[in-house]
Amino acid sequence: MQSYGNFIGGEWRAASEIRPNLNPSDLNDRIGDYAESGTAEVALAAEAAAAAQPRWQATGIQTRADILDKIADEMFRRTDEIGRMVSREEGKTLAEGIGEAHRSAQIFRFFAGEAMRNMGETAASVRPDLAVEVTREPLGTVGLITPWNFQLGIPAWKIAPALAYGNCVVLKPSELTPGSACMLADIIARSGLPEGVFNLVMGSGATVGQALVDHPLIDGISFTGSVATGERIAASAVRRMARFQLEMGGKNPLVVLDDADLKIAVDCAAAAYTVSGQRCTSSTRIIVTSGIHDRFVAALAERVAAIKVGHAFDPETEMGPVVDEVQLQKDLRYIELGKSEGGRLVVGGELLDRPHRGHYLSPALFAETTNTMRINREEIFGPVTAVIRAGDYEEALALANDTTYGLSAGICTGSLKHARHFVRHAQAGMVMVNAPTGGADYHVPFGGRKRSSYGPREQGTYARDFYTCVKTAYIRP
């Protein structure tokens, strides 16, 4: 069994402690043993990144762009291989894994271009003998803490802009899915990036993540994960005045109005079960007006019941297992809670036997729920979705906004009036019309409101707002 250590200061370093990485589709498949690090490894990585920062910051934009292009080139060449690892260790279908690998390569390609476009401004001063220049400089050394559900895509959309804008990086991936991060680190290691510019430290969030947040050489933290962890990171970062960016949970509404195209609405709602419902943008609250409610529930129940659950590598599989036993038990507890609260479990929510021992759960759909139920208030992060009945559009909009989260929201309707009104009044950072709430393009901003996000947006040109500092210079000729 191969063991994988950390990548620090341009070299792979063996770990004194390891953690097994198991395939959730087949628990007899031990992918490898990965580093279980401590605070000492974090300190080494932070010191390596800080030492490399002056040189990398001074590196020309063409060199940065060329390196990011080289990373993208290898990722494109190896998309199937990388995607297979993504699916093997997380449980998403092979099509989803390969798609994530391809998208990750596109992200590096995009930011190779952005490295060349970090433009400044000039302005006239109110004092006639001065000129004004506004430029952007790298933030410095950044700690990136990423989750297990998009274990390649989210590191890509943090690492690529960080490097493009001249920052050095310490990446802490989820301890549940370290294999994809190791593959990405191996590609980055061969890209020509100077030693210490990129570092990988694996281990638990409680130990490695917290040490990264607290380290005085780390100038900023970009985090994607739970609200509770995000709150702790914010408190720690504020104490030492480090910059932080948080992408957290969601309880995303999909409003379906009476005039919606039923097929489109069902397609949008069923998309909530992609990646086994383990995506922060999934539509977990489906708010349906009375005129279409019964037909919609019947059609969606038929669709959900037909979803083929199986091994991630099986070409017939439409939904893989959930990521681990902890998540599986959490999903089951919420299913029981939904029933005890008075919701009607229309279909699914059962443990499944498959030829390979894994964390298999049939996708669950609840109906006859209210927005006060815990299954509609708390993020489950599994294949569990609930339908809420609304009398009309106004009630549906109020229900959609009645949440502490504000990441994504969607509406299915044939009415341009209602669509435009919803876009303006939905309290979410991203709004979809007649499209699933999950999924986002890499060239436009990603992020939410309320307890879903804090700080500058990720992705697109907006990414530079976190990874750069603005400097205003006054110059007398």
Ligand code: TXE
Contents of the next structure:
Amino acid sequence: MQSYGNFIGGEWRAASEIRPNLNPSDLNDRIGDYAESGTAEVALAAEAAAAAQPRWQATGIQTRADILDKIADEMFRRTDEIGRMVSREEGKTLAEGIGEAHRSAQIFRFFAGEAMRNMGETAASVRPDLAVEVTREPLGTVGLITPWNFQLGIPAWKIAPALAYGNCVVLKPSELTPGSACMLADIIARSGLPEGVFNLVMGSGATVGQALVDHPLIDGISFTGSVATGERIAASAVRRMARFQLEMGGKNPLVVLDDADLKIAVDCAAAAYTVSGQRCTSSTRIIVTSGIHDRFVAALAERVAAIKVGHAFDPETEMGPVVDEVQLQKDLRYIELGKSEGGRLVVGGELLDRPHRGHYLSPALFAETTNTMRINREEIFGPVTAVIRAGDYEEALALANDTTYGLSAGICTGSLKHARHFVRHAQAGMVMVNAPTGGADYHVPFGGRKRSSYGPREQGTYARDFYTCVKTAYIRP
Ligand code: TXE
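Return one more block: the form predicted together with the named molecule, after the form predicted on its own shown previously.
Entire complex below, previous chain first.
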């Protein structure tokens, strides 16, 4: 069994403790043993990053761009192999895993270009003998804490801008998906990046994650994960005035109006089961007006019942297993809760036997639910969605906004008037018209409102706001 240590200061270092990583599609497949680190390893990584910071910051933009391009090149070349690892340890289908590997490569390519476009501004001063210059400098050393559901894509969209704008990095991936992080670290290690600029420390959130958040040499924390952890990180980071950015959960509404194209609406709703429903942008509350309600529920139930659940590597598979036993039990508890709250389980929600022992659950669809039920208020993070009936557009909009979350919101309608109104009035960071609530582009801002996000947006040119500090200079010639 291969054992993987941490990548610190330009070298792989064996860890004293290890944690085995199992394939959720086949629990007999032990993927590897990965470092289970302590606070000492975090300190070493933070020190390595801080020591590398002055030199990396002074490195020219062409060199930074070339290194990011080189990372992208290798990722594009090895998309199938990387995607296989992504699917093997997370359980998403091979198509989803390879798609994520390809997207991650695109992100590195994009930020290679952005390194060259970090423009400043000049302004006249109110004092005529002075000139004003507004420039962006690197934030410094950043701690990146990432979840298991997009275990390659999320690190990519944090690491690439961090490096592009001259920051040094310590990555703490989810303990459920260290394999993809090691593969990415290995590619980054070969890119010509000076030692210490990128570091990887694996281990638990409570020990490694918390130590990273608390370390005085870490200038900023970018986190994606649950709201509860995000709150803890925010409180810790504020205590020492470190900059932080949080991307957290969602309870994303998809509104389906009477005049919607039924096929498009069903396609959009069924997209909630991609990655086994384990995506923060999935539409888990489907709010449907009365005129189309029954036809829509029947068509969606038929579609959901036909989803083929199986091993992530099986080409027939449309939905893989859920990520682990903890998540599986959480999904099952919510399915029972939904029934006991009075929701009608239309289809799915059952454990499935497959030739390989894994965390297989049939996709679940509830109908006749209300927005006050816990299944419609709390993030489940599994293949479970619920339909809520609404009288008209106004009621549907009010229900869509009646949530503590605000990541993504969608509407299916043929009415330009309602679509435009929804775009303006949905309380969400991202709004989709006749398109699934999940599935964001990489060159435009990603993020939400309310309890879904905190701090500047990620991705695209907006990523610069987190990874740089603005400096205003007044110059008398
Ligand atoms: O999340 P955590 P988990 C939600 C989803 C899921 C639930 C639990 O509802 O069922 O969270 O998943 C690190 N200081 N989402 O347990 O704990 C942790 O090691 C610093 C939604 O995986 O938030 C991991 O690297 N770091 C979300 C990362 O934080 C800490 C995606 C996320 O783990 C830490 C993932 C601490 N004290 C989960 N404790 C989305 N919406 O995209 C943990 N971590």
